[in-house]
Amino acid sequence: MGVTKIGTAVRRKEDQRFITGRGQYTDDLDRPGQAHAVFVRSPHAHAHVRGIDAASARAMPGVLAVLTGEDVAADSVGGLICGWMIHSKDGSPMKAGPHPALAQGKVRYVGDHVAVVIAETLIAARDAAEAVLVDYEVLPAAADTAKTQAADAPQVHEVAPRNTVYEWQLGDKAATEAAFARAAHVTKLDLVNNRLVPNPLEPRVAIGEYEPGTEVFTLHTTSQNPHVARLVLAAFIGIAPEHKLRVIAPDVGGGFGSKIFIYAEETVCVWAAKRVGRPVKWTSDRTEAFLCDAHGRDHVTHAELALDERGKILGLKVKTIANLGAYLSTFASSVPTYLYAPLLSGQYDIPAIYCEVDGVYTNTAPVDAYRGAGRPEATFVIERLMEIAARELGVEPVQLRRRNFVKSFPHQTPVIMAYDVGDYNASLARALELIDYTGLAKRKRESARKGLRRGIGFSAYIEACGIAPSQAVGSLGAGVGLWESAEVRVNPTGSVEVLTGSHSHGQGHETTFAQLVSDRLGIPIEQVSIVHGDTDKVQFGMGTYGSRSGAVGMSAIVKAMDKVIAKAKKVAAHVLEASEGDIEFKDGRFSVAGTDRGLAFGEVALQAYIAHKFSGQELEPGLKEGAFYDPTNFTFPAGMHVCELEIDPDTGIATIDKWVAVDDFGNVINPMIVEGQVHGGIAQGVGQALFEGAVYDSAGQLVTASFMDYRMPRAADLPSFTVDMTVTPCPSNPLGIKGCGEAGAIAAPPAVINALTDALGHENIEMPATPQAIWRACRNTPAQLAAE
C-alpha cells in the first residue's frame, strides 16, 4: 500500500490478530509462579460485618493466604477516590464516605468486597472463599433512587445524612422563573433513566505482580487509562511511589467507560502480589460483572419546558434525583452535573435554564460513566420535552424544533457551554430526506391496514466531549488536567513509531492513527506503528473516555509531527546545501523551492541519523518529538437521527423498520471506522430504550444479575442503518475533527421512545419498553397507565 490519506476508508490494521485469535488479552497472559484470587462478596445490600471466621478456609490446600480488611489497613493501603470534587449549592463540599478496597466493619451493596482468598489454583481458591465464614448483622437497605432522601431511609454513610453527597445547582433561577411567568404554554415531564449494566464482551481482570529485587509493582488490567490507574494508586491509594509501579494495559475489548476507573480489584491484586511474594491473578466472572462494575444512568427526574404563544422556548427547569450507588467511583460525582445540565439546552437556542441535581447514596453498586456519561441523560430530557410540546402545542415535532434550532454561531448557551460551530438544519434536511418523511401517513395507512401502529421519533442530539481543555473542567472541580501526550519517533530507515497516551479498546487507533501518520508525513501506512498501553514505554497520557481520542489524541500526534517535519527541514537544508527557508514539503518529499533537488522523508530520517553533515552543536542527531495538547474549548458533535418502527398490539413487540442518523463530526479521518461507532452507538441506545434495564428489588438485592433477566440487543432487534453526515469542522483543534463515539448512544433512545409514543397515541411509557410494557400500553388508557 502506499500513502492512506485523510478520509479514506481504511481497513482496521488490528483486524487480523483479533478476528484469527491472536490477540493478547490480559486473561492471555499467566505470569510465573502466579497464584489466583477470589473474592468473598457481600450477599447482603448492608450490613455491619461483626467478625470473619477464615481458618478453616486457610488450612485448606493450595491456599497461600486470606486477607481482609484488617490486612488493608495494618499495610496503610488508602480508599479508593473520586477525582471530581463538587459543591453544593450551599457551598459545601460533597460528602464522601470511605471507600476501602476491602470491607473495614461495613458492607453497602450486595458483591461489596469483604475479604480476598489467594491460593494455587482458581478452583482452590473457589472452595476456600466458600469456606470463609461472615458474621453479618444485615441492615435495612436504601434502594430506590426516589426515596432515599427520605428522613426514615436506612443511612448507607454516615458523613452523608439523608444520603445526600450534593444539592447542585446550575443556571439562573430568577431568570428561569421570570421565563415561566411569561410562558404561554408549559410542558411538563416526569421520567425516570433507567440504570444500565455496561457488559463489555472483555470482562475486567487483573494480574499485581512484585519484584523485590527492584520493589516495583507491576499490574496488567482491563484499564482505559493505565497511566491515571497508575496516579491513583501511587498517589492516593499508596501502593508504591509512581516511578515503582508500572500498569499495562494491553489488547482490551470493549469498555464503555466501565474500565475508566479504579476498582478494589485490581488495587487488591497488585497489593497482594507483595504479600504472598507471587503474582496475583483475578479475572471476572460475568455474575461478578453484573455486581460489581460501574452501572450507568439512573436518574429519577422532573422537567418543565416554558414556551411563548408563537412555540418559542422561552425556559427551562429540571430537578434530577441521581443515584451514585454505595460509593463514589472515580468520576462519579462529575457525571449528573458538570456532564449532564450544560447539555440541556440541546440544539436549542433557549434564553434561561436552571437545573437542581441531588445526588444520592443508595445500597446498590456504584454508578459512573457510561457511554455518553451525562449527555445520553441530557439529551433525553430535552427530546422528550420537545416532542410532548409539540404535540400538546399540536405542531409538527419538526416544526418547533426548526423554530428553536440555533442558528448563528457560536452560541454562548445560558449553562456554561459555548458552541462554535454548527449547522442543525441541515442535518435535519438531509434525515427527512432519506427517511422519506413526506411518505410517512402512507406508511402509517399500510401498517393499519395490517393492524399494526407505524410511529416516528425524532432525536435532535448535541454533545460535549474531547473532555478538556484542563483549564475549564478544573474550574469545575476535575482533580486532574485532560491534555493528551504523544511522541514520534522516526527510525534511521524512516519508519515512524507514534507513542500515544490514548488507549484503544475497540476504536481502531492503530489504523486511525497511523492514517493521520501516512498522510501527514507521506509514508506508507505499515511504516508506521502504533504504540499505547504501557506506562513504562510511553509518556504519561490521560487516557481515551468522552470521544476524545481524535480531537485531543491525535491533535498531540499533529503538534509532534510538526516539530518532526520543522526539524528534518533543517536536516534536509544541511544535507542539500541550502537555506532552511527554502526547504518545502509536501508528498513524503523535502525540497529545494524552484529546483528539482529534493530528499524522500526516509532519506532524511537516514541523514539526520549520520549526522555527518552537521556542524558543531548548530543541530542535534536524530529525528523523535513529543508534544502535549490542550484544546481551548470542548468540541460538539451534533446531529439528527430518526427511528420509525412498528408496533404489534397483539404481541407487544416493537419492531424498527428505518433508522436515518445524520450526524456532524467535523472532518472525518477514516469513514468506515466512523460509521461502525455510531451503528454500536445506536445498538447500545436502542438497548437502553427496548430491553436493558438493571433493576434492584427493596432488599438491595440485583434480581437482574445474568443475561438471562438482563436482555441485551441482537442483530435481529435492528434495522440495516441509513448514516450520513454533514461537515462543519472544529475550529479548537488543527484537525477539525469532533469525536464520534457517543453520538449513538446518546440520540437512540429519546428517537426510540419518541417513535412508540407516536405509535400509541400517548406518553405513557418508560424505559425500557419490553413487549409486556408496550402490550399494555397498547391496551390500557393513558388514565388508567396513570392510576396505576
Partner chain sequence: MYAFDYHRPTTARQAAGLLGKDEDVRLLAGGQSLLPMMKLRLVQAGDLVDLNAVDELRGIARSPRSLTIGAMTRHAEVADSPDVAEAIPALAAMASTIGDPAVRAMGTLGGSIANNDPAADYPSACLALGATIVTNKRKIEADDFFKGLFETALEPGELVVKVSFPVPAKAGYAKFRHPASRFALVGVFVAKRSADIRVAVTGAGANGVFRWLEAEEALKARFIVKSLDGLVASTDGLNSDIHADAEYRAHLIAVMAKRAVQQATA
The other form holds:
Amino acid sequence: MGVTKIGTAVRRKEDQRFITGRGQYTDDLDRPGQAHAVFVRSPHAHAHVRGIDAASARAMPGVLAVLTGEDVAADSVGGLICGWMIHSKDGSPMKAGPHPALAQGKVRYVGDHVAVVIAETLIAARDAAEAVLVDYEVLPAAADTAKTQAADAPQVHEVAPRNTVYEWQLGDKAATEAAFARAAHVTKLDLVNNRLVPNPLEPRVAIGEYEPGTEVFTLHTTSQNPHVARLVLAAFIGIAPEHKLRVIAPDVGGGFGSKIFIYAEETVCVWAAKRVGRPVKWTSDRTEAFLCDAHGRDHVTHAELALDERGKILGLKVKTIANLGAYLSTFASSVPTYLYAPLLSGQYDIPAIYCEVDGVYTNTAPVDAYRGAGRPEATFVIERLMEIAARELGVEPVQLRRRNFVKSFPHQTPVIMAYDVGDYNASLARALELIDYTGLAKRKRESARKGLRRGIGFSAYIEACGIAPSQAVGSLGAGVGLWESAEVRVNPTGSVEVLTGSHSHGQGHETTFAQLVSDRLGIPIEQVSIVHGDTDKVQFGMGTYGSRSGAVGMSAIVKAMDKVIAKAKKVAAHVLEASEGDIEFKDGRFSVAGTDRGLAFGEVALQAYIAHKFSGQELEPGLKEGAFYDPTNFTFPAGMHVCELEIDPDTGIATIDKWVAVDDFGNVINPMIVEGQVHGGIAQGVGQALFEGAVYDSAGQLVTASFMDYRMPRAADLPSFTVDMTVTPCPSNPLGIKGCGEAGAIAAPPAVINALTDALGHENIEMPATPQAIWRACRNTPAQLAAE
Amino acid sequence: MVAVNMTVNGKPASAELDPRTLLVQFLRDHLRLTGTHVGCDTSQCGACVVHMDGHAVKSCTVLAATCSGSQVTTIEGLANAAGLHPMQEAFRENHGLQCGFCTPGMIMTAVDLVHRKGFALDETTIREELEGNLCRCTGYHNIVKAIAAGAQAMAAEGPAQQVAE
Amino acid sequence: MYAFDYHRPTTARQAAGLLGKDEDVRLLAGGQSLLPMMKLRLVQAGDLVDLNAVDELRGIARSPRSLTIGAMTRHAEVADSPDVAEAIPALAAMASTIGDPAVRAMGTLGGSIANNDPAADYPSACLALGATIVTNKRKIEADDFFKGLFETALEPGELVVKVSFPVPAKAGYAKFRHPASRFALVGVFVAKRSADIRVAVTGAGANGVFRWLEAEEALKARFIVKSLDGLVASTDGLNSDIHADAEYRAHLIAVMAKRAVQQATA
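Okay, that's the form predicted on its own, but what's the structure of the form predicted together with its partner chain?
Now the complete complex, all chains and molecules, led by this one.
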C-alpha cells in the first residue's frame, strides 16, 4: 500500500457501499418507535385559511397528532429565515415577509405547508391528511415574474408593496451611461432565464427525535450543511439549544443547492418529535419535491452592450427582475445580487458595468441557489450578448471574444471582483483544436446535404468559487462567515481521521480529501478516514456549495496538517534526540537532517501517545490539531465550452454532436472526479437550454409537477464529452485549486443557445429551446439563409 | 392482508402484507434491503430497478403480491462470495457514480441489458437502453463507459455469471 | 394507494367471475399505468383482480393470415418474438419502443388497449392493422373498440382475452416521443392490406387514437412517401399543451406518417 499522490485518478473509496446497495441514505434509516409525518399542503397558489377542521382526521386509526400553524405559534417556533441582507438603492433593507413553518392565516404557493399529520404508519398519515378539511378563501395569484410588480397585481406579502423585496444596484451608473453615449454600436437583448427544479435523485427526508432524559434533539436529514441547519434551527427558529441539537446528514443523494436550505419539513419534524414523544419521519415524494424544494434561476432581463468601432467593449448595462418565489429561502436574496452581477464582466475587460436587480415575490415556490446560483444567469447574459454583437458587427464570435479577453492579471472588474489569474486565450485555443474548428464548414455542408442544420456555439465562462472571505461577504450582507474547519486526528497506530465541515453528497470527498492527506503525510490512503455530516463529531463547518470544498475545505485540512506536522516534529526531535530545527519531514518520514536517522509517521504518532520520550509539561501528549481556514479571495475557475449540434428541421429536434470543455480549475487533486463534475454540470446546463423549465399557469398551479411533464436530461440526449484542462494555479490558497462543481452548469446554456442560433441563422430563441420552439424558428428562417 | 412468498437473493421471503404493499416497500421496509431506492412517483427514474424472474422491473410499479412465487434479485444479491459482480466493479473503475442514489437501479438495468443484448454494446444502444433510468450527477458519460466495460468483463467471466441469478 | 381487496385468479374464467359486474373492481395486468395512478390516488378500486398468474392469457400464435397475441403478453415478449418479427415486423418494432425496458418487461397488450391511454402505442397498431379484440364474451373490431379518452367498448364483466392481427402486406410505425413522459406525443401506424390502407394516429388527438383518412386516400393512389407530400393534418380535435400545440402536432402527424410509410416500404 503506497502513498496516493495529488493529481492521480485514484478510484473512490466510498463506491464500495454504493455499488453494493449498502449506502445509508436518510430514508434507509428507521428509528425505534418512529411515527410518520404527512403534510397537508395548499392546493391553491394564494388563499386565506379561514379554518382548519382536523377533528375527523384526529379520530382516524393510528393518528397521533394533527398540528397546525396555531400549534407552531403556541410553542413559539420561529419562522424560517433568509440569511443574507440586501439593501435597496435607497438604502432601505429588503422587505422580507413572515415565513412560518406551518401557515398562519394565509397560504402563498401551491404546496405551502398548512398542517402536518403524524401517525403510526405512512398510510394512516396519508389517509388522515386527506381528511383534514381546510376552508380556503381563494385569492388571485401573482405567478408571473414580469408582471408581479404591476400596481394591480395581487400582493403576496403586506410588507412588500408591488411585491418588490428590493431594488438593488451594482456598478457605476454614470460611467456606464457615458460609455454608451460614445458607443459606435449597441447590442440589445431581452431574455428569460428559465426556472428550474433541481431534482437530485434522492428526495428530501427528515427524521426528528427527542430524548426526554437528556433533553437532546436529533435530526437526521438530507443536508449539504448540517451545522448551518443546526445553527439556524437553534438560534433563529429556536427549536432547541444548539448544544442539545444533533444534526446528522448521512449519505446524501445529490443536492445541487436544494439541500442547503432549512425548510419547514425538518423544522416541523424536530419540533413535533417532542410534541408527540416519538421520532417523526418525513420522506418527500417526487411531487412534493417539485412543489416545495427551492427552485432555481427565473430571471427576466434586459441587457445592452456598448462597443466601439473596433469591437472593443465599452460598457454593459443590465436590468433584471428576479423571482424569489412566495417566501425568502435561506440564501435567496444573495443569488440574483452578489452571486450574479459581480460575474457580468465574464472573461472580458469591460470598463463600465451597471446592473439593477429587482427581487420580487410571486405565488410560486421559493427560489434559491441551484448549481451555479447566479453565475449561470450572468454568463448567459454576457455570452449571448457577445454572440449577437459578433453577428451584428460581422465579426467571428471567437474573434470578438479574443479581442476583449482580460489578458493581464490581477484584473479588477468594475463589479467587485478582482480576478487573480487565468489564461483565457489558452483555453480558447485548445478548445478550437479539440472541436476541429477548421473542419466546421465541411461538417456544416455535410449536414445540409442530409437536410439538417449544423451550428456551433461558444461559451467563455468565469465563476467566483471558493466561497468566501468572511469579512468580504459580511460587508455585502452575509449573515455568517464562509470559512471552513478541519480537525486532523492521528491515532496511536498512525491511521488518521479527518473531521471536516464540508459535506459530500456525490463529490467524492472521502477519496479526494484522503488523497490529500495521504500525499501530505506520506501514509497509505487506506489509513485515512474522512468524517463529515454529524454535528456531534465535527465541531462546526459551513458545508458544501458554491464549489468551495476543494478551495476552502481542503485548505483547512492543509492548515490542520501543517500543525500536526509541526507538533510531530517536536515529538520526533525528542525521540531522535535531535533539535527540533534539524527535523525534516519528507515522504512520510521524520529524519534528522544530514543523517540516516529517522522515524516513520506512524512511529512518531505512537511516540506522541506513549509520551515516554518527552516531558508532558514541556510538550502535550497526543497528536490532534484543528484549523479554521478563511479564504483571502474568491477563486476564479474559467474556461471555454463549445457545443456543436444538428437540427432536424422536420421535427425541431436538436442533437448535440460534439461537446468540448476546456476548463482551468487550477491544480487538480483527482482528475477523474473533476471530469465527472464537469460532465454532470454540462448535463444540467444542457437540460436548462434544451429541456427543463418549471411552468406555472396564471392561477399559480405548477404545470410541470412530475417527471411526466418536467423534461429531465436522459442518456440518449447527450453525447460523450471531450473534457480537457489548462492550469493556472490559484494564488490565494495553499493547494492552488479553484473549484469545479458548477462549471458545466454555468458554461453550457449559452454554448447550446449560441449553437442553435448559429444553426438557425441569427434568430433569438428562448430556453428551454424545445423541439416545438426550434421547429417554429426553422420555419421562420429558411435553410439557405441559415447556411450563409 | 395477503400472504406473499417469494425468493429474494436466493433466500425465501414470506410475509402477510397489506395488499397495497409495493415490491420496493416489501424489500426496503420488511426485508431491510435498502439498496433499492425510490426516486419518483411516476415509474420514470429507475432507482428502484430489481430483477424479477430474470428481467429488470421497476419495483415501485409492481405489487409485492404479484411477485409471489417469483425469484427477485436486488443490488444486495448481485455480488457473490467470490466478490463483486463485474458490472459493479466497472461502475467503480469508470467512476460511473457520484451520489450513488441512482446507482443500484443503473447497475441492475445494465446487467439486464447485457443479458438481453449481449456483451458487445455500442454507445448508442447503451444510451437508448437507459431510457428508464435518470441520473442527475454524472451526465451519463461515465455510466455509459462503465456499462460498456462491464459488459466486456461479463463476457470474460463467461456463463458462470449467468447462473448466479 | 387506497385500500382494496386483492385477488389472484389462475384462470380467465375465475378472473371473469371475480370481475363480476361491479364497476369498483379493477383488473391488474402489467400495472405500468394503473399502479402509478393508484399510487397517486387518482384511481380507486374496491377489488383488484391480478391477472399475472393467469397463464392462459399469455402467448403468441401465428397462422398464415393472422397473428394472435394473448392479453397478458408482455411488450418485451412481443418485441422479441420471432413470430411477430416475421409476420408483422412493425408491430415488434413498435412494442420495442413502448416505455422503457423495465416497463416493457411488465406491461401487456391487454392492459394497454383496455386502458386506452390517448398517448399509448398499441391502440394505433390495432386500429391500423384492423385487429380484432377477443374478449370473454365476444369479438370486437378495433374500429369499434376505442371510444375516446380512456374509454373502450368493454362492458362491465368483460375482459380482453387476446387480440388477433391480420398480417398486412406492409406496415410501419413512427413515433415522436413526448419530451418528458416519453409516451407518444405523436405516433403514426400505417398498414397496407391488399387495397385497404390505414393510417392510425395516437398521442395527438384530444379524443384518443384516430384514423387520418386523407392520408389513407392519398396512399391508396400509391403507397409511397411521396404520396403524402404537401398533406397536413387538420388541427381540429388535436391536443395542445406546453410541449406541443395543435399546429405542431398536426405537422408532426405528417412527418411521422411519412417516416412510417418509409419504414413500411423500405
